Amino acid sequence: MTATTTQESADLFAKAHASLASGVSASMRINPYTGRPLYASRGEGAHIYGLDGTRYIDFNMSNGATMLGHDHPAVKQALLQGVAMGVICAAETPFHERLAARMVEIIPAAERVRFASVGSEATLVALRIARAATGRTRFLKFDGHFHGLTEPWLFKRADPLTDDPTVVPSSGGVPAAMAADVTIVPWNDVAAFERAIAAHGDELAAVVCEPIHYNAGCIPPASGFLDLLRERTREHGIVLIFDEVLSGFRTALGGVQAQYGVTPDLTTHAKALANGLPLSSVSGRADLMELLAPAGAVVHSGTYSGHLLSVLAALATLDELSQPGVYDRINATGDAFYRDLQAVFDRAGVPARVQGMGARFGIYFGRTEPVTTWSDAWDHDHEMNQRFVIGCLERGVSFHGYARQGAPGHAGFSLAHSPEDFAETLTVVETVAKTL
């Protein structure tokens, strides 16, 4: 039996409902396909262990945060250094300057950096800066792109499968009146974007996107699409924001903006930045960033912003990611694994499309054509995905489920995944695929 079916896990989940809302600390901890969290006892490298000691090859990796692998020795040493310093909080140290300077060096958009704690905070601050800089309130985002769980982002088109532009809240507790500030168009749809710019270009404070739409699996930008966003925003005095919370450090050290050669005005990072420690950042043009208090009037501060433990972990993480040949290895490993994974499904006659770039990927069941838009991803076969995820879990490979409708969510590997891990995974997937 696995940790997904043990009585110990079931009992703990039932007990947790007496003190935790819905029994968990975050809604996405519950795998909708199993109906409960995967309770972990420890992590090591590419593996996570259940309460009963079952070892899983982990293809969630802390929702993408643990880029180097669990229990990485350099990150652990950095944390021990921070503990020895006294777990300093709400104070600046030389390490904060050192990390910011390193990010300015490697991230094209970053002329100045401000640290925060989580991605939702960073994207909210980026929008706040854009509104202050332009004197406008309206912004444009793309169908299904995820920018955190603060109010500005919790909107969707009423029917993303049609041309209906009506925008509605996607969460309870969000005032419907805020939808007046939101324009949403399909990703990679040049005509729809041009129409929106023609109608609202002089009203928009910002255009924000996931430059690779990893939260829907992996939907890369169409050829020239990022260049178009850059050109039109510059023409209309709109602040272009790349949300690289998830895409940062996946395909290149400088992120998607370095890979594609398109530099936004502002950019956000989190997740892989500190290998599982809570740290986020907003960075960008100096004139925009200096609008932040205390130099400017845009408010941002926080007791835990740039917590020393996270800053030290990020320095260790960037040192590892900066080693020669790391991204050649990541991209070559990904290309080979995604090709082999696709071949397994093809041999089994399973309708599935594997799409990945760098260290993260998506599997779209129920289709074989390329996924280029949110509408394509919405057509995902969750019943088949459920059987796949549970079948893999039962055989020691962990893929996380994110939802029961819409896009399938994302998976990924770390630098700790070995050739043996990939070979074992492919063997398990081939076994499971034959049951689909």
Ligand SMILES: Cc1ncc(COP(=O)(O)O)c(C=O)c1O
The other form holds:
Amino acid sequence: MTATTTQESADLFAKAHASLASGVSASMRINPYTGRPLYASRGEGAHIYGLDGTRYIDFNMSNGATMLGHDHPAVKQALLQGVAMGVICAAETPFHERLAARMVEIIPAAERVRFASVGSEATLVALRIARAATGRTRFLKFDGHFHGLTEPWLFKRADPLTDDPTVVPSSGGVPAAMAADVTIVPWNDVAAFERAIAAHGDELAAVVCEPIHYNAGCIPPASGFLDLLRERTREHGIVLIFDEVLSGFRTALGGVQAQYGVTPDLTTHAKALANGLPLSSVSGRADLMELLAPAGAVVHSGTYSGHLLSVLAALATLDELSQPGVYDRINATGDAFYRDLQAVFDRAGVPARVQGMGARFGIYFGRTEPVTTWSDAWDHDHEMNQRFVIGCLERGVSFHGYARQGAPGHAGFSLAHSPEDFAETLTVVETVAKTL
Ligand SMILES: Cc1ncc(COP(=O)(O)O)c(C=O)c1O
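Now that we've seen the form predicted alone, could you pull up the form predicted in complex with this ligand?
What follows is the whole complex; the chain from before opens it.
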């Protein structure tokens, strides 16, 4: 048995199949490289602990949700406040107004905010608002951009490595007929985007993107690409949606929209917003947001929407992220770590490209040139990635894998990762790189 396959976790995974579908609560919890989940007993700061007490330096950080680190004292205090209030649920409190007002201050697009529970819900509602506002149904998204697992997003191009625009479902149970409403083009491909706008511009309700494509590792927008999306959507009366569920609070307090100075009409947030508590938001232009019920005709409500514990956790999180110098520190730490990681691979002669912005990054094995599109990312060397992930896990550094096919997925650090954590990680990566 190794650190990745202790007897206890192997036994638990086998037992779990008798009660949990496929043995897990969420399909992406299975690390495709080890074939099982990382069973955790607790988390603290930058570390997550296995059932046997093994400590791992965590570079998944709850799929990007725990930006402050696990078990952050201010978040814990906020949760205790919610417990003292009786865990009241499905009730508005002054804290909801306070959090929304804070988001209006810091997120450029946010004139009004609606809270929900998870990112998938927020992106679904944003599209519903766009469809109601425009009276159109078709929308445009980009290859491999992930917006959650509700029906509109479960489509892909039949062959993303060619120009073929044919769109097909990416999941069982999704009506193929819904593909008629979906246009998908490659990220950063100006010509393909212009062609799609020429063909469908006046039929599109929304253009939706991850403004930094972190779900494919880290693919920033090419120079001027976000501006182009802004211009064309404005010209054609299309609602521009930035899905900042993963990119929000990652590179700048106001997100990628603040970093690049491009303001969408609607935007979605989750993950880092509440440091690990389930909370998401749709926000944007007041005239669009006021289409939501009960003032408007677009339904959205939920028993757990804006759960008190999550709202309190988010207030505490935003306080921490608003401290002076936080983003200078995140960006400087990230830049140094990504440069050092790249140097380790280069010294070991391993073909790998590290791309990161702010607190999240991707490693593309088998690639040495810049990765600018999803098809570049798609081509990365999964076998080498698997040896890397397992080698690191066996030495106490945890990188998650998201799929054995397609882009490599994303990794990231938190504000709790210390210089010692980064130094230890680089030593481990150096050792593993020599075995690749
Ligand atoms: C960009 C983006 N949008 C939406 C989602 C869906 O969020 P959730 O998992 O909270 O439903 C994710 C989750 O990874 C995401 O990265």
